[in-house]
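Below sits a lone chain in structure tokens, taken as the form predicted on its own.
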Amino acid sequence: MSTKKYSVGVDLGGTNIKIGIVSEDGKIIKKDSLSSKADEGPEKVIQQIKKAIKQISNKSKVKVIGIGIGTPGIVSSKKGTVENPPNFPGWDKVPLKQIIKKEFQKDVFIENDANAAAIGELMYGAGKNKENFIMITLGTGVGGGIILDRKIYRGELGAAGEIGHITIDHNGPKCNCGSRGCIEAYAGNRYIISRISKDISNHPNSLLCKMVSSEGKELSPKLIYEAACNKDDYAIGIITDVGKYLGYGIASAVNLLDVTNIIIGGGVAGFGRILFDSFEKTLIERVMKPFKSRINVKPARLKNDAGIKGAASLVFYKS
């Protein structure tokens, strides 16, 4: 009879819930997806969690010991309790953990969804076998997670690693956050469609402005790669200028952290070679003379599924 591990991984999205059943050594034996609903609140949003467990749950046979939850906004691991995530109305402090348990009597575990993310690299994917790193997630925004001796560094009320939220231009772009001239209003990919909304009729005879104007695409960070691919040099300059400011905050990181192992994942790194060779030359820069000869700087391993694997590893990390 087999003694192998189980657990559910939550990755709570503003969109949509990804769900599925992970082996403790990383393998997804079961995964599916479901609409958050985030729109009509946050008892709504637990329904659509309750009920992705139950229908994930009632496809496979294997036993599972626990649930992990990734979610953004700020988490109390130890409370488990998740506090304004962005693009979710209407939530305040909602004690989520406690929820959950009530409703499927296993032990459960909530995490920030970039920490999440941070542990199942650590534990599965370009962190394995790395006592310290720092973990950043570009997506629609940008986020963290710092590896420190091998555990996730939380802070005081769980929202270290919240890279995207630091300052590289103090009169720069207004940031979601409030703040001005964060990497985020630089780098996330909220703010990259828009500078080129904004500037792509300024470069008319650019491949990605045809794509856009004349086949009528959908302008994304795929197409934005599709373009450089085909040596457009006004979606190669963006991506460059995206590897740049990364590289500004990220510096700053570095120097105060001491760490030089960097994991790159989320949907823009897609951007590729042409992104980390930029980010890559700036942080070198720009990083204290004795760290510049150690950055090490890696794309992160588990891609499409970091977050249903980083949500599932809660259950069998050891902070």
Second form
There are 2 protein chains.
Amino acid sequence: MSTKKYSVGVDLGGTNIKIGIVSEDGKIIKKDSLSSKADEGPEKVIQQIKKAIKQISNKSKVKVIGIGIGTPGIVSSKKGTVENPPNFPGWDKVPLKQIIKKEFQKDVFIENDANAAAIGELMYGAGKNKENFIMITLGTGVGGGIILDRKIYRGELGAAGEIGHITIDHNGPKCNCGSRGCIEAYAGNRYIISRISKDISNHPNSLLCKMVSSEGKELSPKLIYEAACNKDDYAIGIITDVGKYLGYGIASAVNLLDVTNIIIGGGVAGFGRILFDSFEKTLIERVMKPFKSRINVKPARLKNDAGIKGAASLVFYKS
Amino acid sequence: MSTKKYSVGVDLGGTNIKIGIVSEDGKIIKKDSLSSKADEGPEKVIQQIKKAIKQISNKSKVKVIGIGIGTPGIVSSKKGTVENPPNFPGWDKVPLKQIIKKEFQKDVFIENDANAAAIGELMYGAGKNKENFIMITLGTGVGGGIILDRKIYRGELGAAGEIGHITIDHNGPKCNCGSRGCIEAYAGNRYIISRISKDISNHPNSLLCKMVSSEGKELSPKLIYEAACNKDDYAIGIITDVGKYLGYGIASAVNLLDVTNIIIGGGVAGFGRILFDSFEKTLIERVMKPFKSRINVKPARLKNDAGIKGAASLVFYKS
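Rather than the form predicted on its own that you just supplied, could I have the structure of the form predicted in complex with a further copy of the same chain?
Let us now look at the entire complex, which starts with that chain.
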């Protein structure tokens, strides 16, 4: 029998719980998905998490040394609490670590999902050989994690790394967080789609507009990327702008932190080369002189299963 | 004879070298000032530093245990080098620590001046009882220092903490650093003065305009403050705006770092209550929800001699 160590990684999302058994060297040997039933409140969600862990444990015979959970919201890794995750009604503050630990009698580690993604990249991905990096997760929102000296930087109460809420225009569009002109209000999935929805009729000849209006396709980051790959100037312009906006905001983070390695993951990172080129060019233009030559932008290496692997990595990262 | 320990603090500026002998508990027992002769190049400046240290040492009989130097530019505290300080022609990279150490055979500590100011507040000032804080120095430019777990945060190459170069408007006015819309381009002394110079004729009935045009006084932060204290709405508006701009930018830093104690020092901080109130209100409005109740803004406690005390504190901070 193998002497490898394994952990369970739980990626808690507003819609689904994704779960996997992951080896110490970052390979998923089993995975599963379950509805998170967030609408039914914290007790139901906790039930679902327990169910998912039991199901996957029953399907595999390897010995699991611990459970890692990546979750939205403000997480105190020490205390093991999860506070007000967005899109999870009724949560307030839940002692999730303690609850899961009691049920399974195993070591449990919990972390904010964006931080878990950063730790995953540190352990198995594009951050493997880096002392310091800023991890950006482009999805519905824009998440972030800061790695300093190969440790996650948590701040005073565990809420650090809110890359998405760096302002790039104090007069800019309203952001969900209550402020204006945050990176997220430009580069978050839902903001991109909502902006284009209003603007697309001004570009009736663009391929993207045709795909949406004539072919009836749903506007999505993927569709924008498809149009851009087919040389649609309008779509290329949209992606280029997202890269610029990101660059303006991350320049502030680089100037503040003196950290010049940037790793970008998440769905919107699928915008590929157009996004990365525009981002990197803008970032180099905007950071202070001593940082320019050191800027190093890389795509995240953990792709679809980043959430599971990131969560699972918490067990090995900590132990 | 006293058993107190003493250090020499050297505050290197573009115009003057300010120097003092400072006791372990932060009291200046002797001070002096000398032209820095920055225009004559690094060798001359180094000569002046040596001269200043010799002069003040000859005037005092206390035993000095080390020398601390606060300097503009990018400083590697470990290597002891100073790189390209603005307004110091011909510097490139100078091994200042080694040169001074060799001359005086004492421990020498060098630090970027904004970082030295933060360490000074940590040791003797408004940061004495704080684990974490962001220090902002409002002067010709806008400097910053980040204290995490009672240590200065230096970043990869010692250039961290560039608070002044957080962007608040990516389309904003050109900043000296090459970017646009940095905090410094709104709240730096020279930018405030240059903006008002262009705008003041549009406010001919303001007290500030009268002070400048009829009374022939020179436009300065001090004059703006004087007009504001005399209830000049135009001057009050200027100071309120500076507070707002600072708030927009520091909100990004708070969201990123999860550090909620802010200490403000430097000349422009002399704008007093109007500035602080506007800054704090804006900051609380703009940071993410979990930070709002924890925001704590304080004026720096080391005033005129902050530079000397900050530099001197490096010796006790390190030893």
